[in-house]
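Just one chain follows, in the form predicted on its own, and it is written as structure tokens.
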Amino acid sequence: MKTKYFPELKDTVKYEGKDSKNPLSFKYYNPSRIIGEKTMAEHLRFSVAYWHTFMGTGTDMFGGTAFSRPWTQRNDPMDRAKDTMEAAFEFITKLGVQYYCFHDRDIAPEGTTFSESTKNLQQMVTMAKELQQATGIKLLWGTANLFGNSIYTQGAATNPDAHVFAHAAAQVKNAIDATHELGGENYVFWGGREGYETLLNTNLNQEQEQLARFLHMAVDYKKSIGFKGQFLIEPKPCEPMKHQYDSDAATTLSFLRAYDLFDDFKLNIEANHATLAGHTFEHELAVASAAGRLGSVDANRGDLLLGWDTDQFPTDIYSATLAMVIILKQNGLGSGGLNFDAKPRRASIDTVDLFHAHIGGMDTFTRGLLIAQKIIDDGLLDQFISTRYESFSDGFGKQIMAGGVTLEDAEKWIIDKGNPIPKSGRQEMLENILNDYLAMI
């Protein structure tokens, strides 16, 4: 195996079991192990995020570049892009992951004109295609960066200038083309600046109509070229915009229903975006799944003491377990997967830290998978929930759900039956049961 940018590993990361002291090994993730009816690899469908892992420089809002990567040393932007892609496939191969994800501007530098940017992207897609064929690595999803360039300061699809709207549409067209050519299994729309700062200069209805028109154009183009991948939307409440139109799962689902887009999109739920919206990760997953629209996951976490998108690698087994229960109950993510939209901390400056970070995230979700499967197999929590709602399964409750009960009927029934007797939700007992499961794996 080629060792050019990551000399710390000569071969792929191996599964060595939970007793291993080797920090560059998996303690729980064994890709070929069968859980239920699928292998771990089939359940989890791990993906590496190109932007954080290979393009990240360690910058934050208070400081500049902290990382010096060996693939970013050449002066010419296209040379750097080629070195970066070579490094990316070396890393992903050594990590033993099936998939990667990218923005168009991650893999190819933006040119001075739109045509130059398009040409750069086409060249890098050719290189990516060759590397995919050589390694067997696949593209989970592609997307367009419609937030980095200063022309998108006031939005892309929701920009008040039709010229900017057209530029964004053309850029998305090329990003879909790239994803299609590389066999991408999904395409993501993240409205990084699709929102507003103040109502003093905003026609909110106009902007949402523009966004809907933009998405319909994309759906039409997808059909015209025969792209079979799933379209995904990734909700986020704020940052960089104060109010975003895809602020959480429920808002996004309502938008899709309102504009006749519901059947064309699923949601890509990110853990850190959920907490920024004031929700838990599992809440957002549950809302999307209940609507039949949970398509993929950006696996990371935020820092609850900080008010911005910190994009840390997931280490919370409790949260990962609840997430995997939801995913297993809907029989997986289909064409989606668990993409590590996460970055090492600013002080984690070595390339080996990228391995440590991904290994930890993969083992965290693997433990979540193992515990979730045990919870589902045992059925204790499902039985409690079923019993809690059993009054709606027969009698007057069943009549209510069938739509045969009026307010007058309810009044007569309650006069006859008397006041209800409250029943305990047993939350503490259930939390204790979950903790017992966490201790098993």
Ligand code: XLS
Contents of the next structure:
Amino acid sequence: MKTKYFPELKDTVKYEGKDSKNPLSFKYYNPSRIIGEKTMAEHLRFSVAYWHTFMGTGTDMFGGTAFSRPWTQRNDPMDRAKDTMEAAFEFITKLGVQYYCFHDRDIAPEGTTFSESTKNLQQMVTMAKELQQATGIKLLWGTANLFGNSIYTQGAATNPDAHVFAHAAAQVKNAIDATHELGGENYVFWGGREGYETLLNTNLNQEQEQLARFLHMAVDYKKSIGFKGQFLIEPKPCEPMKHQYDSDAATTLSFLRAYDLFDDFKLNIEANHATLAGHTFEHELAVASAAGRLGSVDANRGDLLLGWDTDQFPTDIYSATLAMVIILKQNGLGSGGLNFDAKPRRASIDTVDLFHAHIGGMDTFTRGLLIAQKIIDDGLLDQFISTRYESFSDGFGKQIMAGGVTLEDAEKWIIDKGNPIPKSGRQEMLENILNDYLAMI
Ligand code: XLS
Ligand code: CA
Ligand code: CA
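Moving from the form predicted on its own, what structure would you give for the form predicted together with the ligand?
Okay, now the whole complex, with that chain kicking things off.
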């Protein structure tokens, strides 16, 4: 195996079982092991995020570059892009992951003109295609960076200037082309700066109509070129804007319904965005899944004490278990996957930290998968929920759901039957059962 940028590992990361003391091994993730009807790799569909893992420099609000990677040493931006891509495929191969995700500007530097940026992107797509063929690594999704360039300061599709809208549309066209060319299985729209700072300069209706138009144009383009990947929208409530239009799953779903886009999009749910929105990760997954619209997941976590988008690697087995229950119940993520939109902390300066971070995230979700499968196989928790609602599958409850009951009928029925007797929700018992499952793996 080729070793240029990651000498800490001569070969791929191996499954060694939970008693292994080797920190560069998987304790739980064994890609070919069958769970239910699929292998672990097929269930989990892990993906590496190009921007954090290969472009990240550890920068924060108070300080610049904390890690200077060996693939970012050459002066020419295209040389750096090529070295970065070579490093990316070495890393992903060694990690044993099947997928990666990128923004257009991650893989190719922006040029001085639009055409030069397009040419750079096309050149890097050619290189990515060769490396994908050589390694078998696939593209989970592509996207366009519509937030970094200062022209997008006041939004891309929702910018008050049609000139900026046109630039964003042209950029998205090329990013879809790149994704299509590389066999990308999805294409993501994260709202970036699609939001507003102050109502004093904002026309809310106009901006949302612009956003809808933009997405319709993308759907039309997708169809015209025969791109079969799934379109995904990624909700986020704030950061960079104070108010974002796609603030959470429920808001995004009603936006899609209102603008006749529901059938063309699914959601990409990110854990850290869920908590920023004041929800749990599993709430956002459940809302998307209940609407038949859960398409993919950005598997990371925030820090509730910090309250910003810290994009940390997932380590919480409790949360991963609840997520995997939802994913298994909808029979998987289809063309989606679990993308580690996460970065090591600023003090984790070594390239080996990138392996530790991903290995931890992968084992966390694998444990979630194993526990979730057991919970579903046992059916205990499902049984509790169906019993809790059983009064609606029979008698008067059934008539209510069939639409055959009026308020007057309800009054008559209550006078006849008397007041309801409250029943316990048994939350603590259920939490204890869940903890018992967590301890079994
Ligand atoms: C930023 C988002 C972004 C999207 C892709 O907070 O998570 O990285 O996933 O543009
Ligand atoms: Ca994300
Ligand atoms: Ca994020």
